[in-house]
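Coming up is one lone chain in structure tokens, specifically the form predicted alone.
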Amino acid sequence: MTPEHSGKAEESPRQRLLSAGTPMCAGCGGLQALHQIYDQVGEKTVFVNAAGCMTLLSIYPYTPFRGSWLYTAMACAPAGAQGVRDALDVLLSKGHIDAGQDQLPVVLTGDGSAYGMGLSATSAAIDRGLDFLYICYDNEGYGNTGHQYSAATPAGARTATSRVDGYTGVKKDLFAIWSAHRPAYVATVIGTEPADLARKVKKALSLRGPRLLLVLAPCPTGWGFEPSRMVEIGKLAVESGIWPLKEYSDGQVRHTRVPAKRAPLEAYLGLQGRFRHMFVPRRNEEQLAALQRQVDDYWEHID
């Protein structure tokens, strides 16, 4: 029965995601952004989902997405997207579907896949010029298996597999890695800046070729904060300058928001349990100053 005949208004894509009853964590910053992205991406899509937190959106045989959904192992979502694109091109060439029935392959992964396990397949897909949209929800750890550290974990953050004094590595710069491939488009976004996110989604959809939306995804369970503080933490990520909002296209990087006066980084760190060891039982002034310098150095050297 159609909505017109049933007397019920058709749900929007966002309403469908909200009402699906999927077992996602309260206050998930990745899901907040995905709601907004899907409002524009719509149903003419094939979501190719690498194993991760967002796999829980699909409980077989159901999914809140109106388009198609393909599950892959963590390392091979871009290869799955290539297969989808090739199959659609065959159907188009044989006249089995027309241009109005074509669909966009959309890769959906966490940072474990995007920054690590799936990076080789991603690089190869970009090199081939695959026409796809890649969405990475970056919660800075392997969130669905206990929040072990990943290549996206920031320095000093405690994870399930970090030392007591926090992760000793450095967060990989996925934006720069993608940009070095000269794709069609790369952008950093966050759900707590909806106007910036909406403009970048619109721009990505207007282009063809490899496109990345890199989403910072505040994670209450992995980062150690109350779900009600997710928006506050997301805004501080931008205001402190630790998550620059920027985009790459036509060989140029442009910052879409430059904070006029940055908030101190410790305002952002202090709200998260994963950085608590920097403040209690005593303040680690040396480590806090080093992290602040990293942020300051970044903004001092932007064009």
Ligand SMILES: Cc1ncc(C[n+]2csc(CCOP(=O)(O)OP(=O)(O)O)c2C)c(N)n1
Given for the second form:
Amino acid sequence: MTPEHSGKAEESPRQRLLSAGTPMCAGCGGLQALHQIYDQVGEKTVFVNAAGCMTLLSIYPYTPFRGSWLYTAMACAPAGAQGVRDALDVLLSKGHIDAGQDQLPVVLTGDGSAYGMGLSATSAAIDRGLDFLYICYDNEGYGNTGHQYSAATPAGARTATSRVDGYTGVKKDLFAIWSAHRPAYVATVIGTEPADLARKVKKALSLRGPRLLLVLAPCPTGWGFEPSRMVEIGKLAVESGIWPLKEYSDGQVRHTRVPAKRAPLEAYLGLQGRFRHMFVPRRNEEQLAALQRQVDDYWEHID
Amino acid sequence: MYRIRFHGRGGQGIKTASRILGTALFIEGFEVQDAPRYGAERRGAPIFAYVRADTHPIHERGVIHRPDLVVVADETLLAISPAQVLEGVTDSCVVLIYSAKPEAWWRQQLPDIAQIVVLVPLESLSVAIPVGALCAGAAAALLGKVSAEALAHAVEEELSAHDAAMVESNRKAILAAYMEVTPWRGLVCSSLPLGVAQTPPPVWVNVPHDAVDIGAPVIHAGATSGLVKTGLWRTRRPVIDRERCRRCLQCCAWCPEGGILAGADGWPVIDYEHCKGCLVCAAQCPFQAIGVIPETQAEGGADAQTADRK
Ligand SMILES: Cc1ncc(C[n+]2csc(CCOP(=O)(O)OP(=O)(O)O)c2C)c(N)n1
Ligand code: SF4
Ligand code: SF4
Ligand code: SF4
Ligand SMILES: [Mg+2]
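With the form predicted alone already on screen, would you show the form predicted together with the named molecule?
Now the complete complex, all chains and molecules, led by this one.
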């Protein structure tokens, strides 16, 4: 008996489509966003999940998904999605399933795959015009293995492999890399802006071809904050301007939310253990100013 | 050989506790193993870590099934049978519990446990110190083989990535916990290493060879994870106050677990079988209608935690 068929759940009409009972951390921002996305993409999907925190969603014999799910190695989730698409096309062409039974391949990976190990397979899948949706939950590090830095780690953030002065690189611009391929759709979202997220998921689902939802995923464990502050931190990421909400389609980039007055970046950084070294034992004015300047420079060119 | 098992929840510094104690024993000249038990569970979930220390090379491997000292950093775990906190505890084993409740109360609750020591939360601490760290300090004293100097060195070594103020506050707190249990210094006795003869062979289950479509880990039903009661992770419980709640249902959207359902009558209903106690809902409710109580004070309801206690 699946939970939705147990007597208890029937009294609760508005249950989320993705089931509870997963091993994600309490306060996981990625899971909060995935609930919203799954409500919209629904169960006629084949999730292709590269190794990362979210591969633990499905651990035999438990899964929160109502539709299909498949595990792949970190570098090859888009190739897995290609295989799923091809298999479905064969079934369709042989008449084993009809169009109403078709499914959408959905790649689900962390930033470690999306920005790094899986980038080559992603690029090739976009080149082939694969009809799929890619969801990257970006927690800005290799969360599942103890939060080492990834190509998505922001400058200055402490991780398990940048333990003292923080990450010396800069966060790779995956939105620009995807857009440069001229795919059907690219959007940045965050679970703490549900209306913006819902509109973008709807838009993505109305199109065909390669589509990316790049989700900033506040991560209490890796970023060092109390789980209860997850939503507050997500909102500050947008209000400070460090996580611009935007979308790409038809060769155009549009910002979907331009903060009228940006919150100081410090307000966002100061709540997270990974940036604590910039504030104590003494404020690193130079670094804080440089990071603020980067955000200001970005928005200077945006109308 | 000393075998020590630390039990706590993800986020309480249990892994660091085992490292601090392991390093302190190493500084004192012991051969040491220390390891966290990794699982799929995360912050808030029951976890454990363990340390072995001996004056001879250690040949035992894996999880400790016959501990000499069990450290309970989170007392709520004692009520949760899957956490297996008391597994393998014999009369010669000491159980250290971090708790504000007196030892006499625990003796009543756990009449089969021969040796109980309670580490009371230290009021004097001005900054929040992970519970695991305090337990490492107390455990070091109970073993009676670790000097305060070695312990202080171990703390500095294990926390070297953090700023000086943080290392100092942890060092002070850990030494305070070490002093706190001085009356029981050396209470834990070492026990002999287990030879092959004393080690029970693993229980083998012979599974007949199945065809791959049934033998492979394929899940055929959807949404089975609802059967996993993540409500057991919770140490604090959000409680909706209907006097204040305006039924805006924002909390349903913010809950990372999908753990607040909208009831037919429009009231939000918290699914305590799955709520992990992140308290995002309480922080975000625009009408401050969600209060927070310690799980230990929760009135019995039909949820995973209370069901498991019964
Ligand atoms: C090729 C390869 N290298 C390393 C690993 C080990 N590994 C498993 S999950 C993980 C982290 C993945 O990071 P990310 O994609 O950002 O996902 P997150 O864990 O943050 O959710 C790593 C390094 C692996 N599975 N495969
Ligand atoms: S480590 Fe971060 S991303 Fe991974 S489950 Fe925990 S909160 Fe979520
Ligand atoms: S957010 Fe607060 S007021 Fe709104 S439904 Fe939830 S508990 Fe009630
Ligand atoms: S504390 Fe609130 S937000 Fe967190 S899991 Fe429980 S019900 Fe959901
Ligand atoms: Mg990641």
